[in-house]
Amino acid sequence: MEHVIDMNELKNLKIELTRFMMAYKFAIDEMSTKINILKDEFNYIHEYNPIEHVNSRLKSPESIFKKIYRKGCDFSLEAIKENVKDIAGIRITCSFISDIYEISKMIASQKDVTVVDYKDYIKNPKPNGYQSLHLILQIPIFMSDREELTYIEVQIRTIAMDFWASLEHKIYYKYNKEVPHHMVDELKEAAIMASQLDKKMERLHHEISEIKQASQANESHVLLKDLQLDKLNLDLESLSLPIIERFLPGKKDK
C-alpha cells in the first residue's frame, strides 16, 4: 500500500521547521543589539572601545542533520533545539584580555540572559593550542504566538587568538584533517606565541592606562590649586575693595 502524503500535515512541517530556524535569528539580532548597546555604553563611559569585531552565523539544516546524526539524536525539532546548542553563533573579538572577562561579565549580567555552559579556553587551552572563551546562552524570543526560550553560541577571544584559530582551520581543511605531525607542533608553537602576544600587549595596556590615571590625576590636582587660588584672588578682591572705595575721590569720611 502506497503511503499518501497529508499536503496539510507537510506544510505544517514546513512552517514549524521556518519558524525553528527564525527563532535562531531574531536570537542573533537580539544579542548583537545588546552587544551593541554594551560596546556603546562602554565607550561612551570610559572613552574606549573594548569590541573589536562582532560576527555571527547560523548552521544550516544540512549541517544540522550532520550533527545530530553523529550524535545519534531524534530527528525531531525538540531534539535538535536540546542537543545542538550552537545552531546561532556570535563571535566577539577583543583587544586584551582583561576584555573578554569584561563582556563576558556585562553579557551574563543581563536579567534576560541565562548561561548554560561556561568554558573557558583561555585559562585552560585545548590540547592543540587553541584559546577562547565559550559561553552557551538561553535567551527569550518573542514569537507573535509564544514565547522560544533558544539557544545561541557566543565566542570571546583576542585578535591573536582569532587570527591563530582562523589559519589553523583553514590548514586543517586544506589537509583533510590529515595535517602532518611536524605541522600540529609548529601550530601549537604559534598558539604559545600568540598567548605570549596577548600577555605582552595586556601589561602595555595596564602601564598605558596606569600612567595615563596618574596624568589625570595630577591635571586634577593643578586645577585643584588654580581653583583655591582663584578663590584666594577673589576673597582677596572683596576684602580690599571696600578699601580703594574709602579713598577714592568724593568719598566722605564717615
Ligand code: 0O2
Second form
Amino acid sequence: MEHVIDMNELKNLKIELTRFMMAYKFAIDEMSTKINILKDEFNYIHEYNPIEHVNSRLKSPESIFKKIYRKGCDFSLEAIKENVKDIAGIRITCSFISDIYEISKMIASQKDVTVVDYKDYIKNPKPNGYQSLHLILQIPIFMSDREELTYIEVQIRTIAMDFWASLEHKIYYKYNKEVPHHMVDELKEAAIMASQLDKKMERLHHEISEIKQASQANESHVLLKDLQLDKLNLDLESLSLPIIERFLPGKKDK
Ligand code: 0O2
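For comparison with the form predicted alone, would you give the structure of this protein in the form predicted in complex with this ligand?
And the full complex, kicking off with our chain again.
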C-alpha cells in the first residue's frame, strides 16, 4: 500500500524537531553567559585570565543518530534526550590544571545547575592518553509555554590537552579509526609529555604567585615602617583608629 504523507503531520514534526533542537541552542547561550560572568569575576579576583577560549557546538543530526544507533535505543525524541546528553556541548580551554577544577566547582555550585555526570579523564586518562574534565549538566530553559530541563556537556581542559585532543581527533578520522600502531604509541607518548608540561607550568605559576604575594606583603610592610608610628608617640587608645589596631595588633593593651 502506498504511504501517503500527511502534510499537517509533517509540518507538526518539523515544528517539534525545531523546538527540540532550539532548547539545546538556548542551553549553550545560557551556559556561555554563565561562563563569561565567571571569567570576568575570576579575572578581577585573581588578576589573570584563567580561560583561554570557549567553543560550543550543537551535535549534528547525523552524529546524534549514529550515537542512538550505537546505543541501540529507539528513535523517539524522549529516548534521544535521555541517551544523547551531549547534543549541546561547550569546551572551555584553561591555562592551568587548577583552573579547570576551580571553574568546574564554580559552575557546579550554581543553584540552577545540576551535575548529572562527572568524568575526570585528568586523574584517570583514557587508555589512548585522552585527558579532559567532562561534566554533564542539566539546566532549566524557560520557553514561552514551559520550562525545559536540558542536558549540556561541558568539557574543560588545558591548552596542551586541547592541542593533543585536536590532533588525535584528526588522526583518528584520517585513518578511519584504524590508526597505525606506531602512531598510537607516539600519541600516548605525546599525551604524557603534554601532562608533564601542564604540571611544570602549574608549578611555575604557583612560584610566580608566591613571589608576587611576598612582594605585595613586603611593600605594605615598608609603608607601615615608613610611618614610624612608635616614634610619633601617638595615643593609640584615644585615636582608636581601627586601621591602626589592625596593623599593630596588641598595641592598644600596652
Ligand atoms: P563530538 O565530535 O565531540 O561530538 P556517553 O556520552 O557517556 O554515552 P561517550 O560519548 O564515550 O559516552 O562519552 P565521553 O567518554 O565522555 O566522550 C564524549 C566526548 O569527549 C566525545 O564526543 C569527544 O568530544 C571527547 N572525547 C572522548 N574521548 C576522546 C578521545 O579519545 N579523543 C578525543 N579527541 N576526544 C575524545 P563525541 O561524541 O565522540 O564527538
